[in-house]
Structure formats: structure tokens, C-alpha cells
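One chain comes next, on its own, written out as C-alpha cells in the form predicted on its own.
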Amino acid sequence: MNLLDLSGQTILITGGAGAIGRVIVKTLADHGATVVVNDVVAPEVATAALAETGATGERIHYLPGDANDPTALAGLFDQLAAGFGLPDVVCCHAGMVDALPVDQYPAEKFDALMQVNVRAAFVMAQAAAQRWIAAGRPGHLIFTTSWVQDVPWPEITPYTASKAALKQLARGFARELAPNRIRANVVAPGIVAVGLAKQQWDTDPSYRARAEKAIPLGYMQPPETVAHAFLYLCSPMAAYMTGSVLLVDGGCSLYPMD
């Protein structure tokens, strides 16, 4: 028995067209899962982004929609059910980050970040749970947080707060929905070599010095290592896990760096 064979599973992932998301999508599809990608970008943009990482093929499908909108989500789940059946796993992965000193962070940016990072995850997870409960089916929620859920990091304080909230949200879903055979777990990556972190690493010497000091393993996290954490949680090997936080951060959370 291949414990990493995801054949027969349907997995929905929000933010799947993003830099880390599309690596997760490819990894899950490569191991046999049907992966339905949800994001807010146009289909042609999503298709091009997924193709950049080789996330193509008959097992990968794109359904655009705003995970923050319950009405749009109802339509998304209806489409999903009609085309693929209810998902076995829903990955609440969509997120955003801004870097500004905490005393200069605009309230409107704070609100926008919380909408994407926390509210959208809650609305998506709630919608999935309602469908699973109504169908009398088990389900699995996976939330993406970050090592900074527990460790302050300069200039992204609202982001760290959102990830701490998301960790507790996931554990709350796990605690309340266990009687319905619905599990919830967390993947908490470190400083991943994509997006804003990679841009700052390449262009901001002070950030790079701070980040290098914060990573005991000494190099930025390859996105594939995040995808492998998702692969493990989606596999039968993690079948008895719920309410767990899978910390995959290269040791960033081991000690304060300042």
C-alpha cells in the first residue's frame, strides 16, 4: 500500500494560483488527487500561473471565486459537487501580507488583510463543514498559518496576528467538529523563498541579515517543502491527526533572533 497515493481524493485549495499554492497543487495532483483550485484571478491568469510550475493535466481544475463571499461560495460548492462531488479535503490557503512598521500601518490595510487571511478562511471552512455535515460525510480542513503565529516579526505585525487567529480558528473547528468526523489541521511554514519574502531577501540587506539569523538551517525554505507537508496531511498517514500544527520552518521558531 502506497501511503502517499491520493488517488480517489478530491481536494479544494483556495489561493491555489499563488506562488506557494501552485506548488502544492502540482504535488497533490502528481500523487493522484483531483485538485480544484480556487482563486480570484481570471482563468487565463490562473492557467498561466499554474503552468509555470508544471501544474497542468486532467486532474487540475480551476473555479474562480471570492472565498470571502458566502453567496459566491455556495455557487462554488454547487459547481464542485456537480462536477466532482464533495471534496474530501478543503485547504484554506489564500493569504496576503504587507510590510510596514506597526506605528504606520493603515487601518484600512489591516481590515483588508484580516478579510483575506481570517474571514475568508472561516467562511470557506464553515461552508465546507456545513456540506459535509448535511451529507453525513467526514471531511478534512487544512489551514495555512506561519511560524510567526507564535513569534513576532518586525513590520508584519497584523500578518502575525492574523496567523495566530487562524491557528486558533483551526483548533476550534477541530474541537467542535470532531463528533462529525471532520478534522482540522494546520501547516505552519517558515520564511519561504517566494513572494514578498524572496523580494526582500534579494533587495533589502537589512532584511536578509535578519532573516539569515532567524533561520537555523541557513537558507530560505523551498516551496516544495510546504507542499510536502500538505501531501502528508492529505495522506492516510495523518488520518488520526486533528487540531495539530505541523511546523515546517527550518527551525525559525526555535529561539528569538534579536
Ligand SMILES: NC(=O)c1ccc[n+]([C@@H]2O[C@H](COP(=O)([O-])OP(=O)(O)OC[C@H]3O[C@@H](n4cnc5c(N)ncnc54)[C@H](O)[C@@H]3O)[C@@H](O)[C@H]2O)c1
Second form
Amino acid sequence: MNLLDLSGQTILITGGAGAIGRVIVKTLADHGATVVVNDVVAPEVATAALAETGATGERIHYLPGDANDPTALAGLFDQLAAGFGLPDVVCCHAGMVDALPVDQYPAEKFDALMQVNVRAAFVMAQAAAQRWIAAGRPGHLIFTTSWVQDVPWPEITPYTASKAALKQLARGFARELAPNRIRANVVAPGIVAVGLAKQQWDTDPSYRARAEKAIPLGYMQPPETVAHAFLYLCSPMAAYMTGSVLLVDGGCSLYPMD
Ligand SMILES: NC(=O)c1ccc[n+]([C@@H]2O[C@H](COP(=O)([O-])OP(=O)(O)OC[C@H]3O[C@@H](n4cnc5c(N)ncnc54)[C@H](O)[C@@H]3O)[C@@H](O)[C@H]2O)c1
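With the form predicted on its own in hand, show me what the form predicted in complex with the ligand looks like.
Every component of the complex follows; first up is the chain already shown.
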């Protein structure tokens, strides 16, 4: 038996066209899953972003829409039902970050961040759970948090608070819905070598010095290592896991003080 064979599984992922998301999509599809990607970007942008990491092929589908919008969410599940049936796994992966000191962080930005990082994940997970319960079938929710769910990190305090909230949401879904055979787990990455963090690492020596100090393993996290955590959680090897937080962070959360 190939324990990493995801054939027959349909996996929905929000934020799947993003820098880490597209690597997750490719990895899950490469292992046989049908992956339905949700994101807010236009289809041609998503297709190009996914193709950049080689996430192409008949097992990958794009359904655009704001995961935080009730109408879009209902439409998304209708399209899913028509094309694929209910998903086996729903990954609440979409997220955003703004870097500003706490004394300068506008309340409007705080609200916008919580809408995406916490509310969108909650309503998506709730919509999936309602459908799994109505159908009397099991389901699996995976939430993407971050090592900063437990560790303060300068200039992204609202983000760290949103990830702490998300971790607790995941544990709540796990506890409350276990009798319905619905599991919920968390992937908590470290400082991933994509997007803004990668750009800062490459161009800003003070950021690099700070980040290098924060990563005991000493190098930025390859996005594939995040994808492998998703692969493991979606596989039968993780069948008995619920309410778990899978830290894949190069040791960041060990918070080295030396
Ligand atoms: N980059 C890192 O170092 C890092 C570390 C730990 C955790 N994370 C988490 O990983 C996830 C992905 O991060 P990333 O670095 O790839 O960021 P990214 O900005 O490249 O990807 C996020 C994606 O989410 C999409 N999105 C935003 N709002 C949405 C909504 N309402 N509905 C649907 N899609 C929406 C965006 O369009 C984007 O494609 C986030 O949850 C982030 O907090 C990132």
C-alpha cells in the first residue's frame, strides 16, 4: 500500500494560487488528489501562478471567489457539488500580513487582516462542516497558521494574534466535531522563502540578521516542506490525528535566545 497515494481524494484549498499554496497544490496533485483551488485572483492570473510551479494538469481546477463572502462561498460549494461532489479535505490556507509597529497599526488594517486570516477560515470551515454533517460523511479541515502563533515577532503583532486565534479555532472544530468524524489539524510553517520575506532576506541585511537568528536551522524554509506537511496530513498516515498542530518551522518556535 502506498501511504502517500491520494487518488480518489478531492481537496479544496483557499489561497491556493499564492506563493506557498501553488506548491501545495502541485504536491497534492502529484500524489493523485483532485485539487480545487480557490483564490480571489482572476482565472488567468491563477493559471499563470500555478503553472509557474508546474501545478498544471487535469487534476487541478480553479474556482475563483472571496472565501469570506457568503454568496461566493455558497456558489463555490454549488460548483464543487456539481463538478466533484463534496471535498474530502478543506484547507483554510488563505492569509495576509502587514508589517507595521503596534503604535502605528491602523484599526482598519487590523479589521481587514482579521477578516481574511480568521473570519474567512471560520466561515469556510463552517460551510464545509455543515455539508459534511448533512451528508453524514467524514471530513478533514486543515488550517495554515504560523510559528508566530506562539511567539511575538516585531511589526506583525495583529498577524501573530490572528494565527493564535486560528490555532484555537482549529482545536475547537476538532473537539466539537469529532463525534461527526470531522477532523481538524493545523500546519504551522516558519519563515518561508517566498514573496516579501524572501525579498527582504535577499535585500535587507538587518532583516536577514534578525531572521537568521530566529531560525535555528539557519536557512529559510523551502515551500516544499510546507507542502509535505499537507501531504502527510491528507494521507492515511495521519488518519488518527485531530486537534494537532504540525510545526514545520526549522525550530523557529524554539525561540533561540543566544
Ligand atoms: N510566507 C511565509 O513565510 C508564511 C509563514 C507561515 C505561514 N504563512 C501562511 O501561509 C499562507 C500563504 O502565505 P503566502 O506567503 O503564500 O502568501 P500569498 O500572499 O502568496 O498567498 C495568499 C493567497 O491568499 C489569497 N487570498 C487572500 N484573501 C483571500 C480570500 N478572501 N479568499 C480566497 N483567497 C484569498 C491571495 O490572493 C493569495 O493568493 C497564509 O495563511 C500565511 O499566513 C506564510
